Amino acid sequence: MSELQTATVPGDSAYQYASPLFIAWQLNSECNLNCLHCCEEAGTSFPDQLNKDQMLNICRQFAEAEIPYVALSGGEPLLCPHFWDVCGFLRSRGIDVKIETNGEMIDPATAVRLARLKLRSVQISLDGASQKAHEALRERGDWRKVINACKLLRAQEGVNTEIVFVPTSFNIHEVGAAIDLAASLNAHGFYTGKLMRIGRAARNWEKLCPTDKQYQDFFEVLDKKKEQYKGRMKVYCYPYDVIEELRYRLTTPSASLLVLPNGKVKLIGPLPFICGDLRVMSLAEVWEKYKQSWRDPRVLEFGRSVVAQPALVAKANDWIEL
């Protein structure tokens, strides 16, 4: 999954729709890296991870429900053995697909295969204009492989490459140079936002969290870069931090679902609640349960507690089935 919040247009409420507008699907939890800020604490496989038939059955339900847009993440999704089957199926049914990857598995052949899928975008994590900053955050990472992946995708016709940058106390000062680097790599867009206090980021919060002054400088740089690259490359900062997002979603749930590697469906990233299981429930049943769950007193009480005490978001991965 992307380290930034993924949401639909702020005015969109789940209650307006008969099915989701967007699916964020974590295909797997295996990863070749050990990032200090990983929301999902990826690195090992789920014992009950979906098999190929289960994944394709879920894909069929997405197609039948006419889901317009699916983002595939992990872990590292390119390590999922059924990645190409899922992508091919979704694209064959006209569903827009975004891939969220660390980029290190993209070699020349993979770049060609991704281009042939005519994806909405390939989103690559680049957390520094320098090798030192990027690899300090992404343990076992290789900044040079990420740059090379961007170049390989640039060489393919019709590939929209997006760069996502996660600010921390030790790389936030490089955001301007990272935006310039993304532009030099012909990126379609550069996306960033405040660090989320979930998963490993919660455990490493004191080390990772930027200061208020660092964030102030960060936003000033972003404003300047938005103007500098207007009409050439989109520079976008998600306007809410994880607590602001949650406060809004308690009354206006997004028209989206977050699917985990075992088919369970999480209510939202910052909360621990599981509201369905696509292995044993239909998409329609899960969608109805999702909408009902936002009115569950347990969800409302815990959500308000998190808003009042942001440190509680560290419990987001301690799942509670509704």
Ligand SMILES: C[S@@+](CC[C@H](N)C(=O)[O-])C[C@H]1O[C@@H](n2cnc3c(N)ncnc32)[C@H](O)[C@@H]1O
Second form
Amino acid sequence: MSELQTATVPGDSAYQYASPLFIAWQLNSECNLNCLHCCEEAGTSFPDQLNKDQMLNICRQFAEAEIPYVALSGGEPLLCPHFWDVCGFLRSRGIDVKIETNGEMIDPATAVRLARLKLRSVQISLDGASQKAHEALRERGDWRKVINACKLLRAQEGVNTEIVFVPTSFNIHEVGAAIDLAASLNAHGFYTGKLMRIGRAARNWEKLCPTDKQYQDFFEVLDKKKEQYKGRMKVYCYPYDVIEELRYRLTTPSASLLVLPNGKVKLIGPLPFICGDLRVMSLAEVWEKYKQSWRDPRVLEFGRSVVAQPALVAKANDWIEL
Amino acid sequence: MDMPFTAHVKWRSEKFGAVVFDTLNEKVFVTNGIGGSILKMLADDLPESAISKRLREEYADADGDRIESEVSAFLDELRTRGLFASDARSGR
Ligand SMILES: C[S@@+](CC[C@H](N)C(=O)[O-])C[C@H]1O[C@@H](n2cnc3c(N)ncnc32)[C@H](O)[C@@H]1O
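Can you return the structure of this protein in the form predicted together with the ligand rather than the form predicted on its own?
Full complex below, order starting with the chain above.
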């Protein structure tokens, strides 16, 4: 009668839902770093970035549509002047929020403020167990500030800190040590997955892409560490690379939207298609357009070409409006 | 709204019933209309016995004992999946 049927993959089959289950929102494109692998090519602000009223209007629609979960990213979201307003609003409406940050702006006062928001998690990018590897990849970055941010969050009650590590030829050999470091910082989880060939990572691909042998060693270390930290810290590796994910999504779009700093909505990271604009369309309209767009022949054809020729994913940031 | 659930479990009604999202573990569960009604009653803080009673009234033609065991199995499933905040409901 009332059996709880499990959906096999989170967000399976967008078509069945009245509104998205998850929103990935890039609040800004401004960033204090210049990461060699940045999939967003973050750096300077968009000229048409959303203002505070527009952001809060979008938040209101998320609440009305009962969106359960929003991830706030960037650029560097802590540089967005409306970050606290957005976060505060979403939390006041019971929406779970994850923030994705490089951690460098987290000082003692910010750690307290973040803890008060009772976020789902604070995700911090740590691309090396050593200062050298992290800073080689994250140009202008300061590894010590990141470690300090993790310590400040650890001192707060109830903050789930998640460490994200992106493997490249610069740092892949440090994954085991990075997991140990995350555990010593009482991280809630350690997350990783293959480098995506998008944005600056595509431009720097030859320099950054790990070899097959490096990936093989990386996965072996992850398996061991998963066992070692079982019950203490989640060690998770996203099982699909960007192309495998895309192949799957072409038939089963996820129940999620990717909102850009100017309010435009992208179908999915590795495709260039824009399916709506939250400055001029309602969330409900964008959601309908999103679902239709996955059946648009232009999307299917281009998506299949990307699957056949993965290098095409490098065009992901050359937007095409549907 | 999310009273009996852990802090990071959200649910909402859908045409087909309801969707439950454990955001911390990024796991999504779906259930049918009756599952959705049970979730609504849980959110209204109704004890298990009251939930079964309401459903018996609503489905007067159905076998009452079966309704009770279904409700109990559904709650067990939520519990096993770690969606409840505590075992406070196990005694009710
Ligand atoms: C684009 S960043 C934005 C948030 C923040 N500025 C930061 O550095 O974490 C969001 C996440 O994407 C990851 N990321 C960036 N480029 C990537 C790529 N090419 N492949 C996989 N992950 C990537 C980052 O490491 C980070 O965890």
